[in-house]
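First comes one chain, alone, set out as structure tokens in the form predicted alone.
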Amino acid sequence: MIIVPGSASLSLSKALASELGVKLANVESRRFPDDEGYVRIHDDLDGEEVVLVQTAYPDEKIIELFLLQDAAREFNVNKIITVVPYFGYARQDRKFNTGEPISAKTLAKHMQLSSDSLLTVDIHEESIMDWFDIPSKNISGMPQIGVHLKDIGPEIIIGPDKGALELAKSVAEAMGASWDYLEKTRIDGENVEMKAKNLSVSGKKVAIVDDIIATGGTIVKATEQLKSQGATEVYAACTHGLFAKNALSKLQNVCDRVISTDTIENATSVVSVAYEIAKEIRKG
């Protein structure tokens, strides 16, 4: 077995070719002057058990993907395992106007054609896992938050709103803390208050826990309010840390710390997915 990483996973292959022991490869991975996409596997690879390891995002790195899939085809490998940490256009699941494509559909699509098995992690839509004709599993990132957070000494693990509970849930049980999620209230047409529903926050730390963190608007307001509740310390954690413009520093101005894990590779990522990922590939 041999690790092929792309230019956007770079930490994250090195992570799992250490935790599953085998070889990480040599990729060269550059822009030509006209901004197009190039890309070279230096190593040797027939007979080969390949994993391909790229998030796909932004777009450049989507195009990166297939290029490295068809490098890898080149060889007569024995099998490719490709791994997208971060399934890119996966809350764009459905179509809502005539004319328009179901992206996270059409991404699927295209990442089978020069695969033999996928893997992803926590991808925002499940059902997504069902356009794949190829052997397919989505994995999540939130024990390894867990058991990151249990060291940091949350009370209580907060859900941002009912859909994100059983995130909240997988990550209290890593830890033993107890669980609950936002439920929003609208106070007037300019005003909400989110408050946990069953459980009280004052004078406990809370983390605040979700898939993705794009925007950081609602754990943003989240964190404002459980303050305002009486909560003593509130970080926000997620598996995919997007933080579009200028979130992070926002996050970072109300929130007493801000985790994500290598699945898209930032400043704030603390904890890796590399042990979930190896645990599955081990399963053979």
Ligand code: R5P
The other form holds:
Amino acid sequence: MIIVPGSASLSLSKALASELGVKLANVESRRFPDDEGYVRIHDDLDGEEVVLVQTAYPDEKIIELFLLQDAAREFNVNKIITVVPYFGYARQDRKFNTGEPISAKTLAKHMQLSSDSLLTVDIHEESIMDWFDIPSKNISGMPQIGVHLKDIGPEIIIGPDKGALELAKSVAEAMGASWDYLEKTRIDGENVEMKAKNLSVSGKKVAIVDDIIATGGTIVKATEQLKSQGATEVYAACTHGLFAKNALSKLQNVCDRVISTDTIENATSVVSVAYEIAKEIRKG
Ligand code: R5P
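Could you give the coordinates for the form predicted together with this ligand, as opposed to the form predicted alone above?
What follows is the whole complex; the chain from before opens it.
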């Protein structure tokens, strides 16, 4: 087995190689003067079980993923397992308006062209996995977020909406905390109150967990509300830290800590999903 690292997932690829005790391939990745991408795998992959790791964000990393898959396929490989730590475009998982593509399906269909199986992490909508015709699995970074948060000590883990309750539960169960979700009540035309559905946050350290933080709008609003309801500290944790534009500084202004995993590598990626991915690969 050999790990082929995409340029969007270098740290995670290294962590995965070390977790599995296998070699990391030497991959050249650069851009031509006209900004088209170029990749070259410098190791001989003949006979290898290849684990190709590349997050599908931003757009140029998606093209790089396809090029790497094809470059690997040009060898006489035994098998290609594609690991897509962050599956971009997953929030367009249906046609909201006539004339739109189902972007998540578009990506799934292309990702499987040169792959024998695929793993991804906390995909925004589980049903996207049904678009794959090859064996595929969505695994969760939440238990490892729970292990990390245990040392920081939040007493309540909160999902920003009912849809995120399962995420909150799996973090809370990994660390022995309580869990809940925020219910929204419209106060007037401009104001919406967000309050934990069942638990009081007064005097408590709280962590809000979500699959994705993009603009940070959801978490900033939730943090302000929880603090006004008496939470002593509020931490923000997500699997995929996209942090569009100035989202991270907005979050750091209100949250006591911001953490994410290495599905998207940035300064807040203090949790690795390598262990969970390795566990799945070992199952074969
Ligand atoms: C929404 O369904 C997702 O789970 C996240 O809550 C959302 O993508 C967060 O977006 P933002 O950071 O822009 O509020």
